[in-house]
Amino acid sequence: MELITSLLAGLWESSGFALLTWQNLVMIGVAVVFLFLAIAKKFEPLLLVPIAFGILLANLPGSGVMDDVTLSQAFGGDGTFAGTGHWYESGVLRILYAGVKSSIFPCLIFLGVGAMTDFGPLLSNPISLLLGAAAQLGIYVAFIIAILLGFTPQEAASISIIGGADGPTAIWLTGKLASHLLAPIALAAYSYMALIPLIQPPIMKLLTTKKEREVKMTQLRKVSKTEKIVFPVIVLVLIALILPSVVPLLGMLMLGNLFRECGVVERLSDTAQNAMNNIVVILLGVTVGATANGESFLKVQTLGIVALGLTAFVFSTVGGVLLGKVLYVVTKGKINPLIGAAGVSAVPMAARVAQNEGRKYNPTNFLLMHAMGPNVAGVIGSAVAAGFLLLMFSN
């Protein structure tokens, strides 16, 4: 009987139930909410499902999926060497997370995004560049607030880039300036990208009138194949000469776009758009979600970062919509201010939100292609902003 009791006690002590904390329960609840939004509400399920499941995996006590075996852990309490400390002894998701910390995943994501992106709407309506630039307002607002709250310039820059609504760029910049904040910043950036359909519409409605939302825009001009081929090369060279540090991201974006537009590497373009991109999204989403361990994530600083990220995202949306209103006046009602909200770089999510909101007030409206102009301009804009911040605050 004593043996059975001892075995049962040992089984209980080694089970996840005995190790479960209130922080784990909170984060499991967050994971369930994210899964609900992704599956039931269809809020960007390609992002939210792997992120939510990563959160769930990381908060199952004793699973060890994010255990980190470092050199310091290989020494005993008396300072003598007590183990090998090899990287492959870490948890499986911790090993995969190296692709996030090293910026490999973000750069590969940019390659896939470039292959899926049509710069035609931007070339057809160059004024979209202004809307993409205006939608980076939140980056600078959040940077100032973060400095006032006591964050270092490097930390503030990393937090503020969440306002670009570009997860790969946020990971890339944070990895270089404030790697200790990579987990909350990456999770906040990707979560807000996925929740665009929930966050942006109230802001768009608040800042625009019914008349403005009903504006029907004229058809865009057709862009030649030559323009589309030349564009990624020229943009890369010009921006790289000004901000060389942004080449890893912008170079992969433009390479992917060249695959798409040149017409002679269809297999490479298809791989970048589909197989490779889907694999990287799975790995990045799950590992980013897995950084949200309850004990390390539910802290005042982390919650402050999440709040600042939301502030940045809101002000970026505000900046794009307000410039859209200015252009509405300047063009005498030819530009629908709703497309300004698409200036954040979440492609094509933000453009679809602008399209859906426009259709609510004018069923004959088709804003998607017009919104894609600011949307792809936002991708370039957030990368440029990240390069500028890296230039200013790198050690």
The other form holds:
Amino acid sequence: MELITSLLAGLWESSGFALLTWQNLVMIGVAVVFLFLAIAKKFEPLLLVPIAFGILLANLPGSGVMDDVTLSQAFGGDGTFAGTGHWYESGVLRILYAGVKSSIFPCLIFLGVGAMTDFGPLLSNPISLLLGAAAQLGIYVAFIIAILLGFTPQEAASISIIGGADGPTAIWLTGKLASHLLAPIALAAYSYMALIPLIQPPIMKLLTTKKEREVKMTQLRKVSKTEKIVFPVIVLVLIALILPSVVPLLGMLMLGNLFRECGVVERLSDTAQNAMNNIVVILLGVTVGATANGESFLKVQTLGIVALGLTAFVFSTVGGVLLGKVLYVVTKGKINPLIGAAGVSAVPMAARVAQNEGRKYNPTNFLLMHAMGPNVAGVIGSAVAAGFLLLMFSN
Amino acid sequence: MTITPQMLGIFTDIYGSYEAMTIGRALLIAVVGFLTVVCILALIALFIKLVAFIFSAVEKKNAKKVETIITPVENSPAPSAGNPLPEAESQGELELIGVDEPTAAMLMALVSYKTEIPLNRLIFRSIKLVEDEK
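Other form of same protein, the form predicted in complex with its partner chain, not the form predicted on its own:
Now the full complex is given, and it begins with the chain already shown.
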């Protein structure tokens, strides 16, 4: 009888029920809410499903998926081997997490994004680049507020990059400056990207007049194939010479774009856009989600990050729309200020929002291609902003 | 093997440590950072303008070189105002000199469009490239 009792007691003690904390329960609830938003509401499901499942996996007590048996950081630590086990004995997601820590995943995502991006609208209307730059305003506003709230410069820089509305860029910079904040920053960045159709329209409406929203823009110039091939090469060299720190991200973005435009490596372009991108999204999403362990995630600081992320997003939209209004005046009504909001780099969600808002006030209006210019400019702009912050605060 | 030296942040280089961050310095960094993004993207915009200007100039030059002679046939027996060919049909022979078939097809379509005469009422004798591209 005693043996049976001991066995049952042992079984109970090693079960997840005995190890379950209230933090685990809350995070499992968060994972379920994210899964609901992704599956039922279709909010960025390609990213939110793996992220939410990663949260779920990391908060199942005793699963050990994120255990680090080397005690020091499994990868990229101080180089000393202080643990009792080999790195390959760590949890499976901990091992995969090396792709995030080493920046491999964000860079590969950028390769895929580059292969999917048509810079044609940007090339036919270069003024779009200014809108893409103005829409990075939120990054710097959030940076100042984060410093005021007592975050370290590295943390403030990592939080503020949420305003760039670019998940891989946010993960890339945070992984380098403040990796302990990776989970809340990645979750805030992707959540706000998914919520763009809710966040942006009220700001766009508030800052523009009906007359401005009704502006129909003229047809875009046709861009030659040679221009599209030359663009990624020259732009990369130009930016790399000014801000070398941004090369890992922009280099991969432009390589992917060259695959797309050169027309002689269709297989590589197809792989970068589809198979490879999908694989990396799965690995990145699950491992980033798995960093959201209840004990480290459920802090007041996380609420601060979420609020700062929203502030950054709002000010980025404001920056883009305000410059759009300036250009509306300068060009004597040829530019619809709504496309400025697309300067945040969530491609193509932000451009779609500009299109939908434009059509509400003028059903014959078709702003999508005009908004794609600032939208892809925003990708470059946020990468440049991240490169600048890295250069300022690298450890 | 060369390894790029690991750079410390510029802020530490200037102020000694991150502890030295004040709100004034944060403001300064924010302004410089925002201006950096604007300047770099404005530079790219200028570069795009320059490339577009060069390409349009080259295209204009090429367009002047490629002048074609399109001669409508006089006294054409088959397609006439009163007796056009069926829409999907053509007849006779067209001589192409220095012009490929897709270009010729495009030019014939253009002539038809500009003159507002259907293709089955037009006949072309020859399309000739006046000057070769260099």
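We call the rigid core whatever largest set of C-alpha positions still superposes within 1.5 Å between the two forms. Positions refer to the first chain, counted from 1. Keep in mind that this is a model prediction, so the values were computed, not measured.
Rigid core superposition, residue 100 Cα moves 2 angstroms or more between these two forms | Yes; that C-alpha moves by at least 2 Å between these two forms.
Would you say residue 154 moves its Cα by 2 Å or more between these two forms, aligning on the core?
-> Shift of 2 Å or more: no.
Using C-alpha superpositions, work out the turn of the smaller rigid part against the larger one between these two forms, rounded to whole degrees.
-> From C-alpha superpositions, the smaller part turns by 9 degrees.
Per-residue Cα shift, residue 297, between these two forms [Å; core superposed] | Here residue 297 registers a C-alpha shift of 2.7 Å.
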